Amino acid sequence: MAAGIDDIAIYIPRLYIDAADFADNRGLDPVKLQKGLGVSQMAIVDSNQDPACLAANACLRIMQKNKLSPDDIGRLYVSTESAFDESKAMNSYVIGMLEQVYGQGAFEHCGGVETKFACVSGSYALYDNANWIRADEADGKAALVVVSDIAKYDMGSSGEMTQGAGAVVMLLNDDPRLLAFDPKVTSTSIKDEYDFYRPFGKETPIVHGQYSNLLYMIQVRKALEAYKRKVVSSGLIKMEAGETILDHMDYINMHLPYSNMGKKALAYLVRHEWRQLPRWKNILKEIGMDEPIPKDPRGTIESVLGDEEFMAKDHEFTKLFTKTQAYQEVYESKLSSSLIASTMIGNLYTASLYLGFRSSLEFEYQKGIDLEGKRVGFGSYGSGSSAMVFSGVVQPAYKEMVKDMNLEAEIGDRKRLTWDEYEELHENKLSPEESMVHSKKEFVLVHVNTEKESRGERRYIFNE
């Protein structure tokens, strides 16, 4: 039985901080910020928003667009690393909000959980629900998988320039119009790491940036190796001599903590894949230098990062490699369109990979490219750490879903925050009643209880 993504919708907060304003107030070069990270705007949540209402708003959009009733939905999963409760699952909050529109008890038959594994948990949720459909347990119902997060970092920290917020929801069923997942080839890599984590009671994460970036690339590479073995042994893909698995992916979507990290991750994977192929000699000739090797090639990530001479040479080599015609062709054809939305919105943690997929669909379609039958590869990563690599094929009915996609229209009119307004929101100085945008036909947070016996209870309303 087929399983895949039938439709996809997004909800992005209506506030943003512009990269130029951020750079000016942090004493940074705005050009370097935009070119180095690929950040133009960062979406910021209002004082009456949290990850649950972002998720609920995304769910409402996809249900209304597809004229779905609660009886059409059998599962509702929420994946997040911005959870505000260590027991009560976020999908229950979302169901509570949706029932304000669809009626009390309308979703009581709907199973689901909140999943957590940093930014990779949405991919595990997709995999779980795709298998639920393949096992013929869905009984004709669809699943909603929502990835919703608020990427927030300490004021003045290096991560502060990679913030963002939003939710992406995917409608899964057995007759998907957008993308059918390739069965039995999903592959993972997992290990115990402290590259990025958020201890209990802390609102912002502890980040080891360089370490996390390198670990991300290594883990995805390991998952890709496992994926390659599965697709070859299953006969899904037949690789000829001199080919790489990436040659058989028409599009590649990467986890995007910031858009330019996608470029770095792709370059890392392409280098790894091409290194043993005949084409590598021509690449090295064009670059004009040998690929550097660390002093301790089998050492730890720490030893590699501590090898300053290697790191400097590797940075130079990567920069030259990404300028080669062969790499540019891969980047432009397989990745570039997936980065556009990220530059406008910022880091969405669990949702960043799927915002990239949504971005790729819209902007590749706008180029006039026929996407039917194209294979899309996904490189998902979550700190802590785990990677997942999987793929799917764009379906014949994709045009009816993609032709009306308009990212700017879906985001809606946005308010550019002043620096003072940004700081007030960041430091939680405003109550829900002091929100900066008053939207209609949306769920908003109106109260968080502080009384001892009911502390933490949240109340939401649907603004008519």
Contents of the next structure:
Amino acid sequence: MAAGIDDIAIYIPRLYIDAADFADNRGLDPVKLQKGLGVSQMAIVDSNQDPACLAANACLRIMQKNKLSPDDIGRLYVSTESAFDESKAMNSYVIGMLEQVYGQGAFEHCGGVETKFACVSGSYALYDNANWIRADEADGKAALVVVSDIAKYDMGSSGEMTQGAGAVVMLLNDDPRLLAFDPKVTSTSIKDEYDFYRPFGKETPIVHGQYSNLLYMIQVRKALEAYKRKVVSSGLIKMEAGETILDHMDYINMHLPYSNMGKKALAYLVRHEWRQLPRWKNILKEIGMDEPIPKDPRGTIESVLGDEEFMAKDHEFTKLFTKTQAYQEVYESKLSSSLIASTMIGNLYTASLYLGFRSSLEFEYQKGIDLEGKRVGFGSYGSGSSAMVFSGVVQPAYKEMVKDMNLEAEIGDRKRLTWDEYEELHENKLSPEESMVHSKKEFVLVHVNTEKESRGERRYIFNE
Ligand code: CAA
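Starting from the form predicted alone, produce the coordinates for the form predicted together with acetoacetyl-coenzyme A.
Once more the chain from above appears, this time first in line as the rest of the complex follows.
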């Protein structure tokens, strides 16, 4: 039985901090954000928003757009790394909000859990729900997988340049109009690591930035190796001599903590794949330098990052590699459109990869490219750490879904925050009633209880 993504919807908060204002107030070169990281604007949540209401707003959009009733939905999964409760799943809050619109008890038949594994958990949720459909357990119903996060870092930290917020929801069923997942090829890697984590009670993560960048690429590469073995053994793809698996992916979507991380990760994967192939000789000729090798043959992340001479040479080599015509073609045709939304919105943690997929569909379609039958590869990464690589094929009915996609219209009018407003929001100085945007037809947070017996209870309303 087929399983895949039938439709996708987003909800992005309408406040943002502009990269130029950010750089100005932090004494940074704006070019570092805009060109170095690929960050132009970062979406920031209002004082009456939390990850649960971002998720509920995205779910309401996809249900209304597709005229779905709660009876059409058999499972609702929420994936997040911005949880605010150690026990009560974010699903309950989302269901509670949706039932304000669809009626109390309307979703009581619907199962689901909150999943956690940093930014990769949404991919596990997609995989588990696709398998629920493939196993014929769905009884004709669809699943909603919603990925929702607020990427918030400490004031003045290097991560603060890579913030953002938003939710993406995917409707999964057995006759998907957008993308059918390739069966039996999803591959993972996993390792106990401390590259990025958020201990109990801490609102912002502890991050080892450069370590996390390298670990992301290593872990995704490991998952890609496993994926390669599976596509060949399952017969999904016939590999000819001199080819790489990436030649068989028309599009490659990567996890995007900031848009240039997608570029970095693609360059890393392509470089490792091409190194084994006859084409590498010509690439080296064009680059005009040998590929650097780290001093320590063990090649641990610590030894590689500590080898300053190697890191500098490798950086130079990578820059030259990404300028080669062959790499530029791969970058332009397979990745570039997926980065546009990330540049405008910022980091969405679990939702970043899927915002990238959504961005790729819209902007490739606008180029007039026929996407039917194109294979899309996904490189998902979650700190701590695990990676997942999987793929799917764009379905004949995709046009019906993609032709009306309009990122700017879906975000809506945005308010550019002043630095003082940004600081007030970041430091949680405003109460829900002091929100900056007064939105209609949306769920908002109105109260978080602080009394001993009901501490942490949250109340939401649907703004008519
Ligand atoms: N003009 C143009 N470019 C400039 C520049 C300038 N003035 N100054 C620096 N740059 C370039 C640098 O050359 C670099 O480009 P390359 O990567 O191509 O070399 C880029 O801008 C970034 O500069 P730095 O590497 O010096 O930046 P940094 O160390 O200060 O911070 C960061 C970058 C480590 C990503 C930091 O923002 C951070 O810690 N972010 C949070 C962690 C993160 O996002 N990790 C990603 C992998 S883990 C993950 O993916 C999970 C998740 O969602 C968080």
